[in-house]
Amino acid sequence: MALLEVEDLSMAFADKKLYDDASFQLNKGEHMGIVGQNGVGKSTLIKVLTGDQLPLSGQITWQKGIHVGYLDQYADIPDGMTLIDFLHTAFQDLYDQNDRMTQLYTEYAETADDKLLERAGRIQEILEANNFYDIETEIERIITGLGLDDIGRDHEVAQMSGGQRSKIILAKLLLQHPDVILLDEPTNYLDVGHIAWLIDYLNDFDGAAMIISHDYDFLDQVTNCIINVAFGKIIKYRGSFKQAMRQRAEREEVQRKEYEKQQVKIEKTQKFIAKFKAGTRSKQAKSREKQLSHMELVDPPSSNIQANFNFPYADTGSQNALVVDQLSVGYNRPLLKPVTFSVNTGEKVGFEGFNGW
């Protein structure tokens, strides 16, 4: 059984459909990449899979007993607590059964009642399974792997710039090792040598995974296989991503030429129409059009919409393209003491640095 299994989906907003009918699964072991231009409805599709909006048909089945996990940048985090607070949730169950095994101990001190002694027993038992022993070893090992050092352990949630709070939102979703993983652009605020490790990360990760990311490396990287989400419909390919947009390619190219053979044959039955219906073969004529208006039509094959970009030059009689003087940048508080430099034209200019720094 598949762990997901999406059947007739349609979903809409307003006057503007985003897919029709779409059905795709989720298998064991897979982890797929979402593609699409934006505004496809790729976002809205991990919201609709995880509940929070409702389609306008369809159905979604979820494997019974499956736990997935949704990278939500958006959660709701208590005031005051810091970024090591905010990991330990990931294991709050296991806290809770800690302490209740360290008061069933208590109490067996005070009682000497061996039901109490053995409850802690079962409790010690489920704690060892779950490698709650281990749990500080792999919380350092997130941090580490996503660049959280940089940001501070006693750093308080509620002052982090947006990128960091969305990178201890998927260490924490990392450090709860679900079923499924939801990911949705999780290299935005990573730098290099963090999407490498979450690369290694979720190569060995062997449970099922769904990623929408315009960073095409990196699902060539760690995809099994790939829904294309344009035009209305939602189409799966197998393999990395490379191979899936090679399917695509083959794809268009046969619905293309069958559009072209259609297309050929509907303009011969429509001046076949036109020329007899009005005369000794009107019946022939007639049948013909029933046959038309019954056809099943070919699709266009749907191709990106390309960019344009029109940047108008304006002579200023200076070699300078940009010039910053005295800048200060930050939300609260400045993040780099003021800035002065200048851009000479014809040069290219990158910047360099770790995300909300």
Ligand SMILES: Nc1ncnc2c1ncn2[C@@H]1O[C@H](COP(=O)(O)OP(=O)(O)OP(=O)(O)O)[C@@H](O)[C@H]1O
Contents of the next structure:
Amino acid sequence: MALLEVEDLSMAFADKKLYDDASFQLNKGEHMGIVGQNGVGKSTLIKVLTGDQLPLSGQITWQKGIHVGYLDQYADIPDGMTLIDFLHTAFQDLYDQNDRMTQLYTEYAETADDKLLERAGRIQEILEANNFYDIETEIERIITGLGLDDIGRDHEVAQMSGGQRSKIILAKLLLQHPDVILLDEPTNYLDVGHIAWLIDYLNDFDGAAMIISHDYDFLDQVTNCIINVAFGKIIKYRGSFKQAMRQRAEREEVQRKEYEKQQVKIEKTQKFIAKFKAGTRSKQAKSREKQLSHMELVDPPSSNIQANFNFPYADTGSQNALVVDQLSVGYNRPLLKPVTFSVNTGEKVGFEGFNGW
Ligand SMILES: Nc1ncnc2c1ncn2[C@@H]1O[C@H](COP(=O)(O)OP(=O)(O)OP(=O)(O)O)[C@@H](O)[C@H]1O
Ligand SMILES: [Mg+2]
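What's the form predicted together with this ligand like, now that we've got the form predicted on its own?
In what comes next, the whole complex appears, and the chain from above leads the way.
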């Protein structure tokens, strides 16, 4: 049985249709890339799958009992919680069980009631089965992999930059070892070294995954099938990312030919109608008109729509576009030593650095 079965899913916001009667499955072992142009509804699809958004119609069926983990960047994190405490909350259930066990042992010491000992033993088995005694090692592995020490274990989550926050939410999600992991553009806030770590992590991850990304190089390394969201349809392609993209291109080529053929037919019919509508062949023209109105239209293939920008510049006659002199930046205290630099007209400057630095 599939881990996830999506049947006849339709979704729209106001009058914007996202998908119509879309069906696909996620199977065990699949690491699925989700691709499509901006605004086609990829993030919305994940929200529908997690139940955060209600679809217009259709069925979403997750296999019973599986744990689905979603990278929720807007998760509520209590004020004052530090990075290390936050990571420990991934195992809150086990810590609660552990407390319960300690309490049972204390009660046993007072009452010598064997039943308490039995109950404590059962909890002990659960803790062992869930690798409770390896939690600290596991947390260290993630801290090293994602470079969380650079943020600081006692740093308060509430005071973190957007990238840092996303990073620790990802860390917690990975610690929870869900059966299925849902990631929406995970590389957006990771620096190069940590993307490499995430690639290794996902390749070793034996659960299923659905990953939205516009970074094809990343998807190529972590996926074994894709779904393409375009023109109200969701189509699944199997195989390596490159094979899947080739199949998508072939399919789009067939669609492009069908589309062009249909456009020629429509034009011909419209000309016929215009020419004979009022004349002796008006009946025929009417019948063609009917035919046209019932025609199932082929969508144009989703060739990448190229954006065009045109900024009309006026020459200011000045060399310096920006001059920054001894600038201090920060919140309660400066984050950097005072910075001095200038940008000349025509220069394009990139800013780089670790998350939150
Ligand atoms: N809560 C909402 N209410 C109304 N419209 C929404 C809502 N969320 C998303 N939309 C609209 O639905 C469309 C799909 O949005 P979505 O965020 O799913 O796109 P996406 O495929 O993830 O795009 P991107 O690649 O840019 O992240 C967009 O037109 C967006 O404006
Ligand atoms: Mg999105």
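All values derive from a computational prediction rather than experimental measurement. Positions refer to the first chain, counted from 1. By rigid core we mean the largest C-alpha set that fits within 1.5 Å across both forms.
Superposing on the rigid core, does the Cα of I60 end up 2 Å or more away between these two forms?
-> Moves: no, less than 2 Å.
Answer yes if the CA of T280 moves 2 Å or more between these two forms after aligning the rigid core, and no otherwise.
-> Moves: yes, 2 Å or greater.
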